[in-house]
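Presented as structure tokens, the chain that follows is alone, the form predicted on its own.
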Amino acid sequence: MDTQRTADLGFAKLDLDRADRTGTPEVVYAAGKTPAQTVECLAALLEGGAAPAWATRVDDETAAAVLERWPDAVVDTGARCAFVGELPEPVGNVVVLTAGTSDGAVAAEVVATLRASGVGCTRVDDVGVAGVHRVLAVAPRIAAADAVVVVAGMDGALPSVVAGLTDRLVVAVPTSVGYGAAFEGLAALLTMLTACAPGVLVVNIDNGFGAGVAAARIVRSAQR
């Protein structure tokens, strides 16, 4: 393998060639970093050729620092993401379903990840199994998608239902939504891992970013 470029900032060593190897660039996880560190990471990624440079889990203070440095940056407060540089034109379509409104923040991270990955999406909210007719009503849209991401907390049962309605890959995202016995998403995670319907790929609790990357790679592979 050819020598891979890195940017050594002292507190971080950024992988500048990750997009060439994997199709997904190094993305800055802003949680746990100071606003200044996040800005410095984004600047180094831009200098290294990232288009766009991208940060997740961005709080209000960090968002303000990004906008101060790059006034034309795109900050998605719902998704807690920031993008510096032009976003790619979308291809394909991923349907992103939420079981309930409370799952919205994680779904927003999925949508933002798809957008930055150059993949189109359609979001459909509040179609949980407590009223299963709601998801059945959008079954044609699910069947027409290139991939489906299902975001659900509580009992986490929705991905099994959706996987029984389509031949597309279903990416399941458990969320930390639910009453005490939901154990901050653990119950939903275990339900999704033991789904009776095959074809369900499960990511970690609240990991909208990981789900978006997985779905984007499926769509881009299909486009090729």
The other form holds:
There are 8 protein chains.
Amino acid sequence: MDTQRTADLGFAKLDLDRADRTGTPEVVYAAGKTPAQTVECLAALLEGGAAPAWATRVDDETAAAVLERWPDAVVDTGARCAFVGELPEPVGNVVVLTAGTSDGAVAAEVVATLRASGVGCTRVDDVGVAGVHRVLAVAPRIAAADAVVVVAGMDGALPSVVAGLTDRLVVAVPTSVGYGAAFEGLAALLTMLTACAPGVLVVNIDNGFGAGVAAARIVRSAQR
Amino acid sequence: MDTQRTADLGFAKLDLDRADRTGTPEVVYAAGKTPAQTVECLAALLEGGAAPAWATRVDDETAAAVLERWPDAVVDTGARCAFVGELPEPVGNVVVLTAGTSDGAVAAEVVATLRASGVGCTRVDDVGVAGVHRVLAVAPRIAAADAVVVVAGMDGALPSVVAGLTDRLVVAVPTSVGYGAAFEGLAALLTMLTACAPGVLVVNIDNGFGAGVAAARIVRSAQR
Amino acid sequence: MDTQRTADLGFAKLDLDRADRTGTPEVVYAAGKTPAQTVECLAALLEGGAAPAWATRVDDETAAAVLERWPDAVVDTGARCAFVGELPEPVGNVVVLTAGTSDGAVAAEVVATLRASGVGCTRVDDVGVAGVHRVLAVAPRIAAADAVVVVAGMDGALPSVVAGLTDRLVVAVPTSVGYGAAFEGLAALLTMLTACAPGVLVVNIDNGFGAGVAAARIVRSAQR
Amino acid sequence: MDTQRTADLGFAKLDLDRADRTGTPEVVYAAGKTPAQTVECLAALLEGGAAPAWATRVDDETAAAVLERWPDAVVDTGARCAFVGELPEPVGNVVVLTAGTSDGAVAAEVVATLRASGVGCTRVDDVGVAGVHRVLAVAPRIAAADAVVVVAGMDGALPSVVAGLTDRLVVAVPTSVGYGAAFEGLAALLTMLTACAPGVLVVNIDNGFGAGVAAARIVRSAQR
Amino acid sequence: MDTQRTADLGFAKLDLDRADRTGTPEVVYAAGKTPAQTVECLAALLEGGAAPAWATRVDDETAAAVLERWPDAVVDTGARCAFVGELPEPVGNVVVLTAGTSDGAVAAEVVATLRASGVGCTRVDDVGVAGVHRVLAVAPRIAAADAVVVVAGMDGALPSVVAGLTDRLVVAVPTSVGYGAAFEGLAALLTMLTACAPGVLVVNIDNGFGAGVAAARIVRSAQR
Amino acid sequence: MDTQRTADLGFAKLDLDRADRTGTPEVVYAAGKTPAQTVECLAALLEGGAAPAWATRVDDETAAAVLERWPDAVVDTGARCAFVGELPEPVGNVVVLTAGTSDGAVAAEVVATLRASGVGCTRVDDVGVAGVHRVLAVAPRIAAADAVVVVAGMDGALPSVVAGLTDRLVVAVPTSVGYGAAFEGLAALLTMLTACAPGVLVVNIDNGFGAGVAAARIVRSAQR
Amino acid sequence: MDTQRTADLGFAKLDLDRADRTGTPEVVYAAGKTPAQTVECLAALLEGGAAPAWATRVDDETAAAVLERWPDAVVDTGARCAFVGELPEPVGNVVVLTAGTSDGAVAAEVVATLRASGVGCTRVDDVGVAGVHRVLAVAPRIAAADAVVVVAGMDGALPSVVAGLTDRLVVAVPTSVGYGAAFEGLAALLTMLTACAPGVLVVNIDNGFGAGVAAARIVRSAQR
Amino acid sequence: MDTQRTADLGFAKLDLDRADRTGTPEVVYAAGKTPAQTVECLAALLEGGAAPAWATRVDDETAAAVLERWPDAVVDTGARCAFVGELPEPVGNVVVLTAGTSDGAVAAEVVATLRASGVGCTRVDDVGVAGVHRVLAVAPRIAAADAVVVVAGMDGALPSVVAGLTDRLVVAVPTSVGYGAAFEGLAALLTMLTACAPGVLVVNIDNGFGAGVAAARIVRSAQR
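In place of the form predicted on its own, the structure of the form predicted in complex with a further copy of the same chain is requested.
Let us now look at the entire complex, which starts with that chain.
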């Protein structure tokens, strides 16, 4: 462990060898940082070898600062992500499903994470269980995938149904969509943790980034 | 309100006109009573005109006491209910579904309640969403029903799927089946309250009696 | 299930046969959509046969966009709903009660839902249990109804009292009215789930739409 | 404060002047003590001047130990209390209501506490809001009381109704009666804290002792 | 109950005989109403005999509307209350304590409620248990009072200490003051409910109005 | 979906084609069943082609019933599982880590699930972060694995550390080990969901079965 | 880190150098182990140099097994601890306070931990804030201590008062003593975390061991 | 206790002898006060002998008011603290660690508190367990410290790892950093309370002030 490289910016210690250790570089969480800090972090990661360097929870002001510094940066406004450096060629295929249209922002973060991780994906929106024929219609695409990511708020019931249809790993992302007893995503989280079908694995509420990293690991595992 | 009849047994005040007011007589909740108290309550309700007089959460000792006093009483051990007096002829039809076999005890209470209320029913067990074809196969029977009661623990996802298939009212009963993040039925309760399909109405965890009373009211409403 | 029609707008998959299956068309939840998206959804639903097409959680900007596209649309600002197409003639009668004046916005959504569903209703406001004579005075109107919807925040005690007075089904809607230990509607929700009178069925906090759909199903069930 | 007398038994420090300071002597909470420790505490309190000395949460074994030491002690098995020494003459009148028969054990503790505090009381059981005429019938007795204690589990709705009928202080005691979403008394507790009628004051779940002490203080306040 | 007078304003049903029944008139909760609605309610209550008519949670705009209609109205901005009509002469004495200066707004509501109820009071601020000598210094004033109201956020420990010093009833008001594990007043609420000294009665978080009404009832009880 | 085979035993509907659809056969959850019911289910699954047929949460009585019927069944008492039929040859390698010795029962269920699924595994116990050198020492074995399952109670911190060391997918199983603020596994569950290292996927508390199924899917995915 | 010694017993990996690293040896948590396993762990720790080797949560059967193996072992039944090997001479002084007699078992674990850690202590029981003069009387002993440990259940208010009286560090231990809204120690935990006096540090509910270890570290820090 | 000096400002009672009693003066919590009130409090504390007088949660407007009154006041904007009067010379050394850069604001409050308390410190940022080599690299600095303060949000896992590396007391500060199941710091709080390594003491979420006061007491204890 002693040889790990670190870039010490004072306000942050960047873990430059994280991609070597874990397959995913340290990614800048822009939410608690000034635009200048995010830019400084991205620059240090680029210099440390990240390809691409990458930030999540990027607001408009930060996006502008990134583009000013690197005019060819890619900013994905739906996913609130920014990428500096060339994006890898995608391999494999992850199916990303949403239960409703309001789950789209989280799904966008999943897709952006897969893209920056060099993994291909197919996104299908609005296939919630209130019209269960919609998810049944997607079954062939699921059967051809390396893994499935299911994004759902409110009752969070979609992963249970999907996991009963496939032998692929199901990564479930509860979202904070809903009101009242949805309790900011708690209802969907509990539903997914107690899914009556095994093979469902759960990440934090609204954590599209974590789901994308996990799905990318599954694809890479299949590539080894 | 002044003319309501009450049987005052000291430890309990029995509301003899409740069936007239609400369609369901006061029912003895045996859990917190001695066998002798339950028998005394049933006797007073019988005398007050209940047909049948009826107790829930009846344990073996209480069941024995009831049968000793009224040898022709009906004791439903699965539902932990006892009935004294003739059971009415059933009218109408309520479909009662369970997600898993462990939900059976609660479903039994639903069925017993319907029976004592003079409502017919069809029970179909173990049609949880992990094998969604099972519930799709039940669709024709649901279409022919007056109402549907769905009993489910763990992820509680079944009512969402059912309500998307039918125009019948869906009464959802969360059960305390499950462990860990099921939190004694809380997960299923929240799932049902946030069901993405409208037309789902929810009762308390494990409350088969309440679901049965409600379903009976729907059937009677259709009979008027 | 294979013949279900779907309108795929990219950002949304509209379930055009939902009214045939469930009695209620897919309704546009405008909260997470742009005004243009809501309009696009309404147009697709209209073309798919919805009568009326309908959106909930409509803000002022969306209402304006709807009215610009369909000048004869009906916008119910109290209920935050918009309807495009002719509203059906009402049949039946549902009594809608509120415990306090602050529960009015949720009750308005119940009433709008009933209206779009072709069900008549009688609304009586501010009959909370702190002056129990007020609800007793409404008893005759409840006795003449097909079903009762009770909307209450704070202690949520009104459905227990109402259910003890009537043999009609009581649909209880907890609201987020209150502060402190009301916990955004949680107190009222728990009260209603544990109501000491059977025959109370509960929907999500502030879910006037769900309560209206359920009450309409009861009325239709009685019409069959 | 320096002159407060204390009896130091090693395992307990008894506050002998508490009755002088607060109107209620230190009362032995027997639940966490051996029968011998409870007896030792009672003896020290008697010697310190308590009249009577008094223990709550007394099980059968402890009751026997008390009676062996003081054959004329009064043991109230319903309330699980034991009193040594002469009980005072009652003054005043507190009405104690229960919503259901299962709330009786807690009500018994209220009554025993009033008795040992020298306060008279009237207990009326089983007047829950599912038959609201029952509590209306009690209104005249409430109007003649110094204060009202309302004991209720499940939905805990009774105090709201009572407080709307009277100008007497209402002390509300939630009980752990109920199942599922009653959450061991939490539902009733929240209901009472958010009662829509002012004038309701709440104690801990199942805390009949605390409610009795508070009601006694009200009566004494009226006697001053 | 049949003779209770009600003023039906459409959006509200005012309970004109509540003061006769409960000692406190219906009070307008202005938070969910327009200024015009609050004024209309106050006018109806005045006409119905309230003396004074009274509103809580009054913001600046509503206060201005009240003063425009009744230039001699009394607006207590600290307590966010408005009174129309003559305030009664105070009798009795309630001591109102706060643990910290941030609890002042809630204490102001207690004081205003007592004032409108015709009860005198003594307010002592900032006597929290971190400097326990401060509350000990107040003991003589507590001993001379009819009742004590204790307002505290954060750890909510003050009522336990006060109740151990006095034989007066202690009305405890948890406030939402604090951060983190204070959970918007939940910590203080639980502390007060589990106070190790009996004689503590609790109201909802930040409910200065309820505490004031209760304390007024105690004083009136002593006056009878 | 119409061709799915089902074995209808009355009390249970066994989903005979689940292995074909999902890679894992329906597994008998013995906790809510009589020994005879579990045996009957296993027999039906065997007849339906399961290899092996398999039950979890098997108590001593059920284990005996299984062994009586199939003397060559394999009962894993540590994991509380029973297998009837030949176990498949293991392929691949999953590393299973526990934080403490008390997490062993859950880890045993993971191992048994992998075994019945035909997946090889390496179990390393008691490498919690209080002695972080222990987990560092395991890094080489993790680097050679197809996936990692981490079982931890109390603070649940181990998955965060492991996920920072490896590019393998980390399946985290919170356990109910611990007391007080561990809240029956809730603390560990929340820790794992909010792990600061991405690549952690979470199952329900104590759900060794679900973690094993998921890990087996990863291995199979790598084998395709 | 590479040179850390470990005793690998198969079911447990004992961290033999923990005392060198952290000042406290690995201590055997006997609750989840067989008596034989606890004995085996103690033996390995002894051999690894622990002085004394030490187990917590020891039941009667385990205590007997320890005494059979090491007849001169010290078993502290109040604290449920066992020590093998010579106990060190105590240095320094920690004052251990309890709020009530029921908190004694947890305080015993604090005292045993200090004893095995070679730290002196003074225990004072039953000084809860309901009689605040009791804790004021202890102030001189607190002033002479190196640190204070305060053990309290129910309202958990004692640490706030103590921390306002002293400049010593206050280690607060919430206990699960209490019922209802005490929620198994949650109320006391929240009270202590939000203590209005700074200088209060909190451990897990009932965690006498952790409090003792922390207090010992403070004393040792003062000895350096 | 009778001789404690108090400055009574009407809206606040300042405890002038708190520094003598507890080692830390009363500190002004500016969050609930006007700038003028904060200035008035600081002036009274200065006059009462505080050196320095000190306020926390200071916003820009209050900072300006302080600097206008005392141009040589020290305002630490990162920590939102203001100090009036000379800051003491630092003695001792506390290591302050953060898990991530977003925890910086809370760490700044720890550092400011230590500074005003006359205690030296070393701050090391961004050493979370996702790259565990970072914290291992800090071990020598921890070994040379008097105490360690660990500030962490999200999974809150860092204190467990640190406490396994050192014999210094570890003061753990959970922060509200994170989203979803972090529940505003609750996840980190529970993790720290259940840390598998003893010697961890916990303060309220985001309570940098309390952690600093506690760490200062440890240093002073070592200086005695």
